[in-house]
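Consider the single chain below, provided in structure tokens and representing the form predicted alone.
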Amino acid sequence: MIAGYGHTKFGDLGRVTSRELVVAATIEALEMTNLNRNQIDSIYLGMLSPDIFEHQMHAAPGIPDYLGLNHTPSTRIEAACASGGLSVLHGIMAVASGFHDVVLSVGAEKMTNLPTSHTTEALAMCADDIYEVASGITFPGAFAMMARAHEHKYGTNAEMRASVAVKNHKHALDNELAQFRKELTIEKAMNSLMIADPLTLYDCSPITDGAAAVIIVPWEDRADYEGIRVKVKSFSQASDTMSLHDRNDLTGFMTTKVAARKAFDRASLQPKDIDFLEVHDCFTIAEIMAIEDMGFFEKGKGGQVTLDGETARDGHLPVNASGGLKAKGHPIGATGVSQIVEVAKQLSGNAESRQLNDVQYGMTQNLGGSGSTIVCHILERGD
């Protein structure tokens, strides 16, 4: 179960290191429980590229070092933008197997040290370098192709995509940790700077610093811990080809379909049982495809249902009540852990002004690369 969580502010955080951000998030998580840091058995760190962003390889030992936990095993997990989700998944498996009793799963990234062009180049390394990057394709270009394919096949237009950004910016107004707490109109989103046709500036998530952490302990020992009690109902992972040209369909991700189906089967649940979602909206089209591929809406209807308000906080199925990557921010390694933190907040009744009513199950979808890695978690409100 998730017994505690921590989360730094997301944004351009200036002269601070990822290690310092991890320490801040971890201390907050520990303060929610009756644990002291010496009780942590193992650490799983989700982080994309400390070598490029901070000129630091071998980043994992820096975490126990800064936490004063010498000799505590610490492992870095890298799966592009799904690094954080996988750090949680591996923490869960370590506890569920009985190998560890207390695990810290944490994610972080310090991205604003570099100019935007350098950051874009670093992120492009998560795509297929041989066939895509060498041809000049960056992630905005890759997701632009997906947006065009979805538009051609299903009629998903710029207004529908913009409605994702408008919704998530509105949600972020109530998240004091979000990078962008400002309202957005459909018109402004649609008429903003073109990044990769048809995706404009407001179709894209930002460059962000930040960290998020969760403490994972055995559910059967919940009486021994203070803090929250959020049960891990299921988790799953799926992989696909690195290159888009090897896939049969660009209007969705088979990885999302497979991972979501596995998560539902393991939890003995169906999409109708889930009360809210945190999905990977690195680009607005990614959220639209996610809610379709996970089985919550008919394929091709994701854009329209978003425009109609069904995925708003007061809608039929709230999606990204935190503000999502689009407005909350996207510090790569921290993103998947941040999704888990938001779900844990909602299920424990700690989401303050953005608290959803009467929620029992929340689900996350964390995406790496061009959908080459997908991680899903389903969490349940504890007793």
Contents of the next structure:
Amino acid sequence: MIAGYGHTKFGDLGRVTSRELVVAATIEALEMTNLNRNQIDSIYLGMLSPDIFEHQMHAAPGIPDYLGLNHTPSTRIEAACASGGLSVLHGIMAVASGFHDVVLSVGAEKMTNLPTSHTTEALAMCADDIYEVASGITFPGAFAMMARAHEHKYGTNAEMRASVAVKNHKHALDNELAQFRKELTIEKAMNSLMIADPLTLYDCSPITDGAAAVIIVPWEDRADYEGIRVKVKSFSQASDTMSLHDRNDLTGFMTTKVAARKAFDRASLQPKDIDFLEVHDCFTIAEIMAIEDMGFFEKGKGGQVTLDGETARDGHLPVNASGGLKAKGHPIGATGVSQIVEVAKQLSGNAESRQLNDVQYGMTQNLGGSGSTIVCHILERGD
Amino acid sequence: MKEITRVVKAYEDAINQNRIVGSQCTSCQDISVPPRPLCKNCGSSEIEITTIEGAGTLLTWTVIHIAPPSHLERVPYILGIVELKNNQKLTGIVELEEGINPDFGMELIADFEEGQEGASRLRWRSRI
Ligand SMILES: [Zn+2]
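Starting from the form predicted alone, produce the coordinates for the form predicted together with its partner chain.
What follows is the whole complex; the chain from before opens it.
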């Protein structure tokens, strides 16, 4: 179960290292519980690239170092933008195996040190270097090609995509940790700078610094722990080809379908049982494809239902009540953990002004590369 | 010791000679472009490198306005996914004549840019 969480402000945080961000998030998480830092048995650190962003390889030992821990094992997990979700998944497996009792899963990224074009290059390295990067692909470019294919097949237009951004910006108004806390109109989103046609600036998540942490302990031992009680109902992971062009369908991700199906099966739940979602809206089209591929809406209808308000906080299936990657911000390694933190806040009644009513099950979808890695979690409100 | 099957080198060498190659399985005849060390269909490691016709159709595309440092001088440029004759696909820059716009199903032929190396030499142009 999740016993505690911590989450820094997301945004351009100036001169600070990812290690310091992780310390802040971890201390906050520990203070929710009756645990002290010396009781952490193992650390899983989700980070895309301290090497490129901070000129620091071997970042994992830097976490116990700055936490003042003696010899605590610490492992970095890299799965592009799914690094954070995967660090949570491995933390859960370590506890579920019985090998560890208290695990810290944390994600972080310090991205704002580099000029934008270098950050674009670093992110593009998550694509296939031989067959995509050498050809001039960018991350927005890959999703733009999917957006065009989705529009061609299903009619998902710029207004529908913009409605994802408008909704998530609106949600972030109630999240004091979000990078952007300003309302956005459909017109402004549609008329913003072209990044990779047809995706404009407001179709894209921003470049962000931040960290998020969760403390994972055995559900069976819950009586021993103070803090929140949010049960891990299931988790899942799936992989697909490195290159987007090697897939049969360019209007969605088989990995999302496979991982979501596994998560539902392992939890003995169905989409109708889930009360709210935090999904990976690195681009507006990604949220549209996610809610379709996870099985919540018919394929091709994701854009229209968003435009119709069905996924708004007051809609029948709230999606990204936190503001999502789009408005909350997207510090790559932190994102998957931040999704878990938001679900844990909602399920423990700690989401303050954005609290959803009567929620029992929340689900996450964290995406790496062009959907080459997907990680899903289903969490349940504890007793 | 099992011999290393160098499919990436085969692909890059071929592109430098103005050809596209794939791998063909010697047991089930299935073709993969780009080439793979194991057959995608049956898993066999018995593959041969074979030349593929440099022609296909445009499946989807984008116009890149914000590029990495390696492509900064090219913006804006069209990047597309091209479906080859054997249902295999490749990602590449599409260079069209003035006045011709990209379109779904547009017929394209492979071209190779001088002064570049490896996969980055490949260009797709409209069939005139
Ligand atoms: Zn075969």
